[in-house]
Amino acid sequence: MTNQYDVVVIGSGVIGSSIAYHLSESKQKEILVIDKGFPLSGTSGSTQAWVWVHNKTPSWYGELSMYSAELYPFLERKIGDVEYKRTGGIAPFFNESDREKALRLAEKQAEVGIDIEVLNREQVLEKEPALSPTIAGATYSKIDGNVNPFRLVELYIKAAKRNGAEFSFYNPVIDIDKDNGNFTITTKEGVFYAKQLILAGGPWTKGLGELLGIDIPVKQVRGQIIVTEPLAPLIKHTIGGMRQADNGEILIGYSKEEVGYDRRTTLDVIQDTAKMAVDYLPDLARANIVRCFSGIRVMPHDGFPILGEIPEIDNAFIAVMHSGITLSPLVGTLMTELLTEGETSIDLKRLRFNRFNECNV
């Protein structure tokens, strides 16, 4: 391993590893990815891993998610089987008064090409007989699905390595300086130099920004997830809040809490999650819970990705967002375009860092 690179990516989660892989395809850059831990020890390894599109709003955000979901089949052909399943997604509602809201969602999403059906109770139960008969209806779209996050990140990294990218794990970044056009990245294991720098540290990106003297407007959000014992096939679709894995386990999670970097699970949230799950799928009342876990997600202050150049620091870039699993194929593609061609095939204006005027350098 040398200490001089064209690009250093900080963070090897699903976003950092996707950027490294897509950038490595061009064979134009010497790339190093630095991570304070090991891949999947953080957010990317503690998620339900939906590839979720249909009710992401406003519609431009849904459109971005749709583009990314459409890339998954092509991604698998290049890096291998990431166990991507386009199951279709169902978002139930329990009150008939929500039908008008669902119809408006379908109308707006249709403007950007997202096909949504608004189903009545009988139509929903025909698709998912295990859902509660107390539901009033649901929105449904074929575009939603899920993926195995462990396979996804592992194969991103393996493919990037085959293309020459290097990785340095268990290596926290201690300091970042910029001098004579180069970034100097001081880590626990040594000093590295880079012409271009990408911050992709997920929940830790705010701390990385402080090393550059900038305030990155993100917060940490905890999501708690419960996992059932393996069950006979019960649900076929990805349903708002839950999915069934290949081994029969059902992963369930609805919670969002701002508690800092606290990965403990708590009885009150687990009980609430279990109750909601039974409200959706009454058969789960007889299922045993075999484990619970939590993940710390990153959430930009306005909820939307921060992607592109960091203002007033030449050749510094940021890629931080919620829904990283859904967006990673598209983000890797766009960041590669930006670093190699200086422009992107999709306008990133809405996602630029400097939309947070009060947080500029």
Given for the second form:
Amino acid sequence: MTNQYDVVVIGSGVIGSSIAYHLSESKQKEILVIDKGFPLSGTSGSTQAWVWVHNKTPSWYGELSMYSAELYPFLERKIGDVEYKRTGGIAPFFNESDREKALRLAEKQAEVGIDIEVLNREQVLEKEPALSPTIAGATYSKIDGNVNPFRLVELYIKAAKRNGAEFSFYNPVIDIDKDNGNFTITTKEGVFYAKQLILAGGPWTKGLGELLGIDIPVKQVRGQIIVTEPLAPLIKHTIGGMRQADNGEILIGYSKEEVGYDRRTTLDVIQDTAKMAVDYLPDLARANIVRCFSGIRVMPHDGFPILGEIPEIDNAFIAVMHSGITLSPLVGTLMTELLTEGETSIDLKRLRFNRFNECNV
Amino acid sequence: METDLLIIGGGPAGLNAAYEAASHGIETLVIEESFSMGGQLRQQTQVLDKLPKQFEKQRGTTLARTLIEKLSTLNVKVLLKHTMIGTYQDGRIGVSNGVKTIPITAKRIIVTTGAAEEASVFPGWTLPGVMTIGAAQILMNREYVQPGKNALVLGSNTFSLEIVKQFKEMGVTVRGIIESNSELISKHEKIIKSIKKDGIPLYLNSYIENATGVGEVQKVTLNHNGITEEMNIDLVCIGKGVAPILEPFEIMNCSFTYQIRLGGWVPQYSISMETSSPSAYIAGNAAGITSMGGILLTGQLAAVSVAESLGFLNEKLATEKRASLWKELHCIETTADLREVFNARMALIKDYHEEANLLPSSLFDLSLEEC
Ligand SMILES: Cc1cc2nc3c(=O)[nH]c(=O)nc-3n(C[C@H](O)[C@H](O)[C@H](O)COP(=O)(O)OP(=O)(O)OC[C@H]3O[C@@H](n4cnc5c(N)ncnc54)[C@H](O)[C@@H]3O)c2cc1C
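Given the form predicted on its own above, what does the protein look like in the form predicted together with the partner chain?
Everything in the complex follows now, all chains and molecules, and the chain you saw is the first one.
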């Protein structure tokens, strides 16, 4: 291993790994990815892993998610089977009064090409008979699906390695300096130099920013998930709130708590989540729960990805976001364009770091 | 439900801790996920020596009864078939009986969840007839069932070899002991000698390629030194050792450390057996894989510390008592071939005291003293 690289990526979650893979495809750059743990020890190993599009608002954000979802089948052909399934997504509502909102959503998303149907109770139950008859209706879109995050991250890394990218695991970055246009990255295992630096530290990105002297406007939001025992196929779609994995387990939940980096699960939330699950799918009342886990989302203050150059520090870049599973193929592609050509095929203006400064003015 | 002390796990460590605590007048609740108390003692028909001094030499099954009977006149409540499944935000412990989840408010908690056997995965490992070596022991000693006729044992630690001996007595033919290393794991010369004398094939540098069969295991393909061999087998026992059961400690946010001699990942704890989670104590195999003597003594140690922290025992008495229990533990573990376990335990505790800025303990140089 030399210690001079063109690009050093800090963080080997789904975002850092995807960037490394896409960047490695051209084989133009010497790439090193550094991770303080193993690739799934962060948020990417504790996620629902929906590739979810249809009700992401405003519509430009839905559009971005759609482009990313569209990339999945091609990605799978390139890196191997990541168990991506375009199941279609159902977001139920329980109150007739929500239908109006659903119709407005469909109208808005149609403007950017996202196809949404607003279903009544019978239509929903026809698609997904296990859902509770107490629902009033749902929005539905073919574009949604889910993926196996473990295979996804592993295959990103394997493919990147095949293309010559290097990885250093169990190696925390403890200091970053910049002089003469080169970054000096001090890690537990030694010092590395990079012409370009990408921060993709997920929930730890704020800490990485501090090493560079910048304040990154993100917060940590815990989410707790229930996993059932493997069940016979019960639901076919990705449903706002749950999905069934290939091995039959159902993953349930989308709680949100700002408790810092605390990965405990608590019975308060787990019991609420279980109740929600049974309200949606009455059959789940008989299922055994084998495991609960929690993950820490990294949530930019306005909810949208922070992607692109870091202001005032030349050649420093950031990629931090919620919904990184959905967005990873697109983020990897766009960051590659940015690093190799200096411009992107999709305008990143809305995602740029400096939008936060602009708001303050 | 409210109690002074909640003990999670009704095995030997939990029962002995309950006895010590309740003797000081502490209101104690024991929850046990199984249908009866006693834990692993319930299938240990062998005679256990090297027990703490207040116990006579006795069979494991008898010891289970002894421990349970000792509680009968004390203020100890037991809930069988109850499992700890989580904690609430306010620190209450959620215990499920399969129908309802009961929140329990406890001033102190001792977790004595013991250890679980490690699995080994190969194609066909989920077929009926593939089980852990401990499961085979339960079938024989508790259920009086012969687990199979033609067996392969995967792993060569002392416990596996003891069961191999017992297989012979039970009329189970052991067709081989398979070890992936180039030597046996067990260093117990007497047992190794007798296994060799019995002519049981030892396959070193070997592993199971797969197990196949319709509805149950019928054939196993073995790979030794690169050569494969197919055998007619109806019982595969996996003896890969045991590791502490950690879920309750994870749920309570305890910090962990890795100590291979204690069974891998273990919660950190102090000389008082207190974990990094306030009011939560640890004992038994959960605190590091040891002998029955060590299991019972750590239970007692944790209970003494709980009694002190709740004001049922003054500091001076508690410190004296702890010192004498640690001395006894030192003697038992060092004479039972567990010197390394004892040293690992001391290293863990010392590290934790330093990290957590706890007072150093005069007990740290115990390992230098003779018994
Ligand atoms: C409960 C839950 C459900 C979710 N559901 C979905 C969903 O359905 N669909 C979806 O698209 N998204 C979902 N998300 C979000 C998604 O999982 C995340 O956006 C994504 O995993 C973030 O990936 P990442 O690579 O940015 O972060 P991470 O996976 O956390 O990776 C960051 C890496 O950086 C490393 N690192 C940090 N600091 C350092 C350092 N100093 N030195 C070296 N390495 C360092 C870490 O070890 C880590 O491996 C969910 C999240 C949660 C918590």
